Amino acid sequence: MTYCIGINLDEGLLFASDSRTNAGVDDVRRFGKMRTFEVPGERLIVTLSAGNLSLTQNTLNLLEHRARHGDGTGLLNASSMFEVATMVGDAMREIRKRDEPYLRDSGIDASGTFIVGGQIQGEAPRLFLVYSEGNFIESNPDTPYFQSGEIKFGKPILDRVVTPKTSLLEAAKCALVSFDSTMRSNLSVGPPIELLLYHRDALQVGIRERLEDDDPYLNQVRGHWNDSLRNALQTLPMPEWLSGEN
């Protein structure tokens, strides 16, 4: 399994992932989540993936192929990000249709989800979730991040501190927090993180760090994560049907 989060915010875009395909007592297998397809000064597309790995690496790479080797239509040549989002569907269902029938024949479960966001010189820069069958939603001021994969240990610091406002440091921080919940509490989700931060019309990458498991920041998160939640559960007022206990 894996983690990813995208959030799109007022100063420009941020996206992490995970690194783990595999998970078991003597089993652990690493495979990059983050893509990007970038002609700096004109635009940046970023993909996450998570779900089957043949599944999204062959969408990716069929997009890859025909972005450097196709008929002109391809990613690099998208007028919009809705565009995109739309041709990342069209080739997941492509390749669906290809190796579905052989994979449910083996018990293997062909299902993959995508995060995709990025900007296009003359637009905003955009954020979408596409699904399996190839549908996807958009980003907006009431829903500014998508995850995908193991989701739910991470929600909650993003649902209390993420709005559009948040800058992209503060954000930074945010998805370590959910990377470290999610990985305290799930051995499918594991370094190294990929984490990369975009900033609104710069049309290239900003910040792209690969944090390791013995990273010192990531160590230094996760301790002063650890300390603050024990000193506010230690700061909670008591209740009074609590008040006569010792």
Second form
2 protein chains.
Amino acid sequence: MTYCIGINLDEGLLFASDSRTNAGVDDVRRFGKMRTFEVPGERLIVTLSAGNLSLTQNTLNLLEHRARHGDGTGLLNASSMFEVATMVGDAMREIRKRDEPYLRDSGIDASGTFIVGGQIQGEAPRLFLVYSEGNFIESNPDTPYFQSGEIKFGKPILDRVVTPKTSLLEAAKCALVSFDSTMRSNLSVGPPIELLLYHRDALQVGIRERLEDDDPYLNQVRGHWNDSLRNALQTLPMPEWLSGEN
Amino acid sequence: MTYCIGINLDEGLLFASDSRTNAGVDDVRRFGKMRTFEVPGERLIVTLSAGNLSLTQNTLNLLEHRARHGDGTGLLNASSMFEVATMVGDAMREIRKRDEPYLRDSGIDASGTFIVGGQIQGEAPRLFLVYSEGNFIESNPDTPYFQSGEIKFGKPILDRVVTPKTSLLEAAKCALVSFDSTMRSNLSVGPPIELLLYHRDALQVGIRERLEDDDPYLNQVRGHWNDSLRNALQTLPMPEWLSGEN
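Provide the structure of the form predicted in complex with a further copy of the same chain, given the form predicted on its own shown above.
Starting with the chain above, the whole complex follows.
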């Protein structure tokens, strides 16, 4: 499994992803899900991948190969993030077309998802969710974030907190809390957690941090959040129909 | 969809369930998921149902019919909660056997789940999760609660708070917070929420409450929890590698 978050804020973009993949509980490995394509001062593109690892890896390999050896029509030459999302979808369609019949024969799920965000000079920062079928949607102020993979455990905190006005730093903390909730409930989502902050118009990575399992800040998040929630529950008043009880 | 929680505490049992079913977003109805079978002073049995509504309703109808008109081998004569869980599983198998081929022909999911708990004189309170196949598991101190239906959004708060030592009142508040998180994220889970508190050895219902959408206490939970989580995030210290930012 996997857990990825991309958030589009007025201040910029925030990305977070885990690094665990598994093919059954006895075959767990570490693979980062975050990839960047950067031309400092000109563009920054970030992809977060979820789903079948061979599909998402090969999609990225294809994109990377074309960016480096292509005819100038790759990611590094795209004139808009819309074009970038199209390229990611097309590349995924290509790989699926090649591999899917074989995977399906073995009953293997050959689907994958990309969260694709970034900024290209001349445009505002943009964020897309590319579906397994290669089609995609773009974030907007009503829905400023996308998740992929094991999305449910960590969604309530994002829903309660994140709006376009949220600061990058608050969003970073919120994303880590969302990861903490997810990792508690699903063992197949695990560290290292990669976190990337992008400041609007910087056109280069702001902060990229990798938090290992024993990271002191992750432990602090865990402890603080446990204490805060227990405390919030204790301070929640009893309803009238319960207050006569006991 | 549906959301149900059953919790087995040292103090007694707590049950909570929503009242929304849907067959597509254009066919949403209200159906309570909680049913009780009670012989005050002798036994209390509570069932929470999730899944295909015709399957779970007919299972309960069959159980009720046998309890009233049977040969003395129904729920009201079972000598243990283990026997009760077996009867629920068997009744579900009977209904599935009758209906499933027809449902499958139309591509309809014919699965269902029951959370079954209660106490019969001479036994401690017990809690079971009966799967669609009719087999079942029992709670234990390491896993004192079961959920069914849309379980993920509301699981983190239960995982962080609930142990067998949790009081019934704290567990009731926790369950309502868990419902609040779930209803925010999944429109197909909705009020009225039914809540039942059972005190160990009471052998009758303690409190049974039905919370409608505009219930003032549900609104209070919503507001308090939003404020508390926002506050918890604000008081979460920044990590060192972010504190130089902005």
